[in-house]
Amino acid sequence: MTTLTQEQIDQFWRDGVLTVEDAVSAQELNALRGVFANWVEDSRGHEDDYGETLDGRARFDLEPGHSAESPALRRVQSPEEISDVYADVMRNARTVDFVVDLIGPAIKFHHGKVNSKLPGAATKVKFHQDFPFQPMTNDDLITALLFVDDVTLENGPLEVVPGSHKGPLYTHWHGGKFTGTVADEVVEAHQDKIVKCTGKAGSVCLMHSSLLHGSAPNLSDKPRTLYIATYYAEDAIELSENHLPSTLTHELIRGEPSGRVRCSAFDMLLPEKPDDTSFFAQQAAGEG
């Protein structure tokens, strides 16, 4: 039995993106908010990125300008490792059913993170595609961006280019650096096709890993927090080092092991894993 309608499934494969309401229950949403609020409160006591993930990098990523008076916690790496609430949503929310409808029946967990733009935070995500960060033998990878807050036109919504997942994989290497962003001319060529993804808290935006996307800073007085979990078809195998490794990476979330590998054709330069806390630093470094 499917959870998405055939119309929704067709829309996803046509556009590479689909927003669905009520991806989590009110109880799950409140629990996610409560845990993140505690993390923001804790961040007031830190001046630099802190915590530690599986590969030794910091877990909590602070926006430049962060302070105790004006906290700007912009990312939490692998929240599922340190929160039963996030781990449960990653495994059991309706979001998982949606992903199974699209690339199932068997799916695995790739990585998770919280991206947040607190009021006044300057965080901007330049346009990029996810697949060049995480190439696998096939491209059945879906990023599920769960809206922990209402996402509006003013608070830095996801911006996408519908249908771009069917186009080329653009290089994210510029001047000998892996910048984590496509060239300016690529964005300019698609400027008139960009769509902003908004919705009420509890909705999820399902996004194909090859879709061109980015987001603007939060210019409102409302937060914009997303819990982002990436899933992939069980018959795909990683071709480069995971940028956000965790103890839960490659966990089988639904279905049974097939013992098979499936390949799709593509050609791209391998990515470079960031030395800093997250790819925000890679994009900032690319500005030079």
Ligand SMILES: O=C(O)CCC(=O)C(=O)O
Given for the second form:
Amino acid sequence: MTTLTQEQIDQFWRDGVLTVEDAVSAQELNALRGVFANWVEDSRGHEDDYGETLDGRARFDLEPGHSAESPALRRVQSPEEISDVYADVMRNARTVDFVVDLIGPAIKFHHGKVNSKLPGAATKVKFHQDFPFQPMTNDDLITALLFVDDVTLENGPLEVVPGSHKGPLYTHWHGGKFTGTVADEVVEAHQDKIVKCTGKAGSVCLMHSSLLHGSAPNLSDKPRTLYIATYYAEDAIELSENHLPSTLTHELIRGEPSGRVRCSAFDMLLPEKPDDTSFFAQQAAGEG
Ligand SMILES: O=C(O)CCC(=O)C(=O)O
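I have the form predicted alone already, so could you send the form predicted together with the named molecule?
Full complex below, order starting with the chain above.
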């Protein structure tokens, strides 16, 4: 028995992306929102990135231009480590059932983060694929982007290129630097295929790790908050240092350990971990 229908499962493998409503309960959604609202309030008291994660990098990432009056908290790294609400959703929400239907039965946790676009903040995400940031022996690796707010055409929705997970892995290295983006020509070549993923709060967008995606700034007066958790098949092993390590990394979320490793064939340059708080700085450093 699966939670997703066969049609939804087929759609995911065909398009590399699937949005499903009601991935969390109303209670879970309210709790996620409440915790995040407190983090935004706290951010008003800071001028620079702050907090600390397992590898010493900051936990709370502020968009340039952030101020007490106009907070622009754009990222909370590994929220599950500091919030039972986020840890519980990561382990137990319906999202987990969906991911099990796609790459289960046994799945592990790779990393988690909140990406936020507060009204007035310029936060954008340049087009990239996730796999080149986090190569594993096989690509059964799913990014689950949970809509903590309603996501509309105006508030900076995720933009994806359906089917691109079946295409090449593009280089994210430019001018000798890992910029965490694909070349402008790659985006231009796919321009007419870009689809915006909108939906009501509580929906989840499940994305294959090789799918081309990005997102534009929030042009509305409503926030756009995503809780993003990445899961992988238990028989995949990481090939580079985890770029967002936490005490929960590699936790077995469902199923049993198999003692096996499965490999798929691919060829790519290894990524570089950001020195700064997150990939937002890597992407910005690659500009110009
Ligand atoms: O926040 C977004 O719109 C996209 C998130 C994303 O692609 C990422 O954080 O890797």
